[in-house]
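Below, in structure tokens: the form predicted on its own, a single chain.
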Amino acid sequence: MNSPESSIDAANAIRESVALATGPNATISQDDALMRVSTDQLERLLHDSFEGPAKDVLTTGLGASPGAAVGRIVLTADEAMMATDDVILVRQETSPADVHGMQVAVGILTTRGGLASHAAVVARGWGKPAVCGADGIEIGEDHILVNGERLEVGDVISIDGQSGHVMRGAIGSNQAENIPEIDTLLSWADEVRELAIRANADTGEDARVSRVNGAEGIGLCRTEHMFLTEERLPIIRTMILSSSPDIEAKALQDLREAQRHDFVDLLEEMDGLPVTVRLLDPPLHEFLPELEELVEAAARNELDADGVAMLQAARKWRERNPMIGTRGVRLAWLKPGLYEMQVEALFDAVQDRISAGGQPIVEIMIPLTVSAKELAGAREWIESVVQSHPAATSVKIGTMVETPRAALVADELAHHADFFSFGTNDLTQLTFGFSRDDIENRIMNLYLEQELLEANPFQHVDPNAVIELVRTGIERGRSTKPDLPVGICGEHGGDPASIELLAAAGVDYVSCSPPRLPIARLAAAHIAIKARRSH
């Protein structure tokens, strides 16, 4: 945990570096500037923290997305959206139909799940403090269990989203110092790297945010995220449960007109920068309620017709291992209207962002491909509805490298591909064989303790096999077209020590959660100056 005493040495270190080498005066460089100041040290600088020592500890999880987070316990989205004061959200693990109550909680707490699950991914979005996968927390309805110990709803509990601490009651906490040298020295970090730096970001806010942190475009758009508000999810539900064509063509019609709005605030943050799209990604049973709450509803006869409706849709579409299941363009393959809606959506955003005199940079992204002959496909139907578009303009169309065999044939893939973007969360999953939701919290701790692996894979990508995938893939599609960009588009694209092996795999740009972008920007910057005085 950070004490004040550290976060004032690192302000005090940035101020000392910015001043050495501001003036006409200067006793060093610029690039000693950079190179005196750490990434851990900026990082202490961006989140709120705890005051001193940690004290009366519950539990320890994952620290899934750094900050410090005190609030009233509450156990559903709900609860957290009418609530009056401060909450942090306790779930087993969050869903997309959670999302309106992560929101507003000041914090995320979860006994399930990694660093590449849900809540993680989506608090780190977000710069909101999480721990996920919290030991030894049982849920019941209106109170949990922590080792034995029983706290009600309502009750106090702070949560450090950096050491994954779970404490009894209110800590104090100092606030994030967002001090001017920062600003001095990130432009300083944006003069000398070379590796382009963009954002995760899925709304116009999220937008907004990381252009104010310094993103050169968006990296990867979750389109699937803005699926996830009460207005949005009956409508995606509709489409799912429809079993008339005409039903189904009107609940896609409502969904294009939602999206086209989302586009058109994401480009007009963005407009003269490029907007990655990915397409719809997540199986489609995460859209419907969980099959064990509507299990237990039926037995208690609590569901009318379209609650049954959506036990039989959540028994359809359940499958044993859905992130290896009907996910990505798979899901396209059986629902082409989705995919083709979600083009003709941006396009409409694009065309209202020209009349509007703005200048629209957009990428589609197809994801999880693993064959030439899918992805050909794929890029066919959306080649037809650009063609076919009144905004009909110049568009790039690429692919997500997330699985071993798609780097492995990146030379195939690369035929229909304007650009590669790895997806390294699903990359680490699929090398290793680890559940990014399941692995953390049973197994990594034991394996880091006896030294089985060096790093949690999902924190620090894995500098063997995963790299030598990323490193394959690079060369390989380059092989079919030498000037082909590529991206990555995983959370270790904020990460210090990824971002160095990525930048020499051959990545042109690593794009990462709006908050971590200084982190990023910073990194690389000591990336170019080492390979300069290497030389």
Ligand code: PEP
The other form holds:
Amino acid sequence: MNSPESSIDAANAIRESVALATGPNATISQDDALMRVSTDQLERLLHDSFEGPAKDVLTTGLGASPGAAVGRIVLTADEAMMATDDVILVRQETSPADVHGMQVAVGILTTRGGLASHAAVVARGWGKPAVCGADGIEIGEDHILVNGERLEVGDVISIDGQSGHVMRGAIGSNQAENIPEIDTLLSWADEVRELAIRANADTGEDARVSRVNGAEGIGLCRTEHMFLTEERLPIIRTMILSSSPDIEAKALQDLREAQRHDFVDLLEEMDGLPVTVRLLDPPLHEFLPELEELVEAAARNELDADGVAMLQAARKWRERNPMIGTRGVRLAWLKPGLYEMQVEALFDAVQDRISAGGQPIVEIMIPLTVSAKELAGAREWIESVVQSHPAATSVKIGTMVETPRAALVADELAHHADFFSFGTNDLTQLTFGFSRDDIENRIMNLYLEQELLEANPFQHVDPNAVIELVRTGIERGRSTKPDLPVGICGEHGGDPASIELLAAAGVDYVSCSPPRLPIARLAAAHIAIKARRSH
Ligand code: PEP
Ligand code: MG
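Right, and the form predicted in complex with this ligand of this protein, after the form predicted on its own?
Full complex below, order starting with the chain above.
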């Protein structure tokens, strides 16, 4: 990811390329200008970056979300909220309960977790610098130990979300540079590219940024992310943990009301463009209370009746492998009515937008399906709402393809899907058997150093097995439905090397985090120009 060129050099290169291709005296074509600018050069200008070579490096983790951040160390989301100056939130890993602190911190540093972990995905979505899986750091009560060196809460550190460096003190940085030539270049890119570009966006604000950055729609709205706030988290916890139908029904109603407003915001910002709403896919461990904390509180006699009930439920629902446990459509089979309620909320929002004179376009996506019957059943739930809701018209219902099985039975899935979207985060996890939360800390560096793997497959899509599964999934899906639209919405959708391989495998669109849209647009233009030139 790192390029030795400074952002000033990159800005000059872009200015020069655009100037040479502009006006009556242009000496190169627009295609030439596009080919002269690399995605690395563009990347340099989109984020703040540290000046000069790295210094005072304490440790290095994974560069999980590019950018440079300088701030005081805080160890909890609440401390971050209370701070009046710039802070870096340091956590072992993050969960929805940390999101309020992640929002206000200038940077996020975790000691566990990889490029597709919660901290990485959320930070990248916001364009906030993050370093993940820095396992040289141990977190204490009021300090951190970095490879044995002690830093107190309140000490200043700098983190580089590109290189993964964690540095002592405040390092000087260059600000992102929004030169007008970038817009010109990207408008030329849009003229030549064939691949459509959508955004992974969960809120109205994400959608606004996506539109500014040139998204042609939303390819993935992770609806579980709509429950990341402190007020919302209890609703989803109640829904998951409750054993009483009444309480569960009330939680579902609350869910409907909350989602309706979220969807309105999203549809308003994306008016006239497709918005793909993925039904709930909450990895349970991200939404359940920390069992250890509850056990400790119980030992101190600090739990009230609700706390005790929560402890029992948390014990009952605890899973050894939550990323391959009760996730995606499986949860909906366990909690009847859940997906119907989400679809009701979506069409309530559609109704609101139509009444306001808007042009909402929605698509519905079912996560983590593994069998045709499982998908057909989920489709029926959605269709039952479509038939009864006054605002519902025909709507595309698709599935994510994110398990090897789904890719291999894609011909069967396609009977029940109007589109496919490959979830390459999970597909990578499941193809390699590499936990996306754990493997990048201990194993990945070793494997890269020893050249057991050529690249981190969570960063650059695996050109062998994962791409083979994508290609096979597309071929088999289209053997059932020749015109089946296919996208990808894993983190690889913002990585130029992966985009090239995915386009060659036959995807129609990539969906990536909003700050990466310009990179994806330029990468897609490069692919189209190269293809034209090779014919
Ligand atoms: C994926 O698995 O690639 C995906 C987009 O879904 P999520 O990251 O939410 O699991
Ligand atoms: Mg997934």
